[in-house]
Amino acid sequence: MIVDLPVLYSFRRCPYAMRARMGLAYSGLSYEHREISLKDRPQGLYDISSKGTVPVLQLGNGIVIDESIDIIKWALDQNDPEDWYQYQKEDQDRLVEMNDNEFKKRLDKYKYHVRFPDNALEDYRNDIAKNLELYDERLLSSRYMVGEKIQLADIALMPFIRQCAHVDLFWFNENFENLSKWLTSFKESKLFISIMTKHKIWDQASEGILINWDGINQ
């Protein structure tokens, strides 16, 4: 571990550890980035966390964090220069939830249909459309999910909307115009930017790489 900084366990196009990776650049928080590999997760992944998902959070103190959401809390809890989770905490938790359960199930079925042959992906994407359409709807009269700035909740969602966008992006941004520019905003940001940079997957024998974050912000 350098220097008992944290240590993040991540992989580049996870979208938990997507949203960890902002919530601790937005911190401007230090740590040691461990890239693994999905298809061959290091033991020293499983000797913190038995779920062997990313992302984790090992503390200098040993304390581990393996939920995505209470990483970007813990590093808001650090600094939180813009007041990213100081209001409105209940509607933010419950669109988190929500995307965290009902919305990444519809968007697993959509995204791998073919894994799902009981519908056709156009059903899949009907189902998914309601949530995308929610969200539209909320853009019409905010800037940003539950505001004019942004919040923990626009963060935890992006990676996933994202996600679900590219599937087919053509009719993302023909449905969903809100949604659509408030996803390009992020994707141009210079924050996330700044943490889709590719890393060498880790070695166990050797240190990860040192992350030293300024606070990147909008």
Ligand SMILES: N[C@@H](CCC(=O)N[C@@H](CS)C(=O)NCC(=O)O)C(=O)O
Second form
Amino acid sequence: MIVDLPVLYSFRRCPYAMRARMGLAYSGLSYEHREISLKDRPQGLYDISSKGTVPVLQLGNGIVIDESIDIIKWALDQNDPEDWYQYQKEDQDRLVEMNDNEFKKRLDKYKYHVRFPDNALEDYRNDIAKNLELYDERLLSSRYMVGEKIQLADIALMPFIRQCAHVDLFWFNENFENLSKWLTSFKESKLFISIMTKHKIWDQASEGILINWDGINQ
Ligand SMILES: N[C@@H](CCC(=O)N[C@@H](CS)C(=O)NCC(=O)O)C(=O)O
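Given the form predicted alone above, what does the protein look like in the form predicted in complex with the named molecule?
Below: every chain and molecule of the assembly, starting with the one above.
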């Protein structure tokens, strides 16, 4: 362990881990990054969280946070320079709840439709389109999901909407113009690009990689 720094167990392409990394990056918190392979998870991960899911953040005092949204909220408690989670908390929490449940279930069926042969791809696409329409409507009247400024909810939803868009980008861009613009602005942001750096899989015999965000918010 790099002395006293929080340790993040992460997987680059996991949407939950992406949003946790964005939260940590925005807050400018340094940490030790341990990239794992989901197919071959290290014992060290199970030792601190029996669920074995990523992301998991272990603080210097031993406290373990193993839900991505709690990692973001912890990071924002340390430093929230642009007030990402100071207002409209109920609305934000409701959006996250809907994303993590209804939207995620529909996304899995749409993305992995071959594994769910009970219905046709079109049916799964029509289901998720209902959620996408609601987002698109929100973005007609405001620049971000809950107003004119980026909030925690935007960050929490973005990796999932990105995954959904990439199933059929042409269809997504054609049908959800506002959402498509919103997504592009995040995909091109310094924040998102910075957290998508590739890291080699953590070797359990050594330390992870020191992540230091000096300058990210400038
Ligand atoms: N509710 C958790 C979900 C995390 C999660 O499901 N992560 C996936 C990777 S994207 C995972 O670890 N899957 C492995 C498994 O479910 O065993 C969170 O928000 O952190």
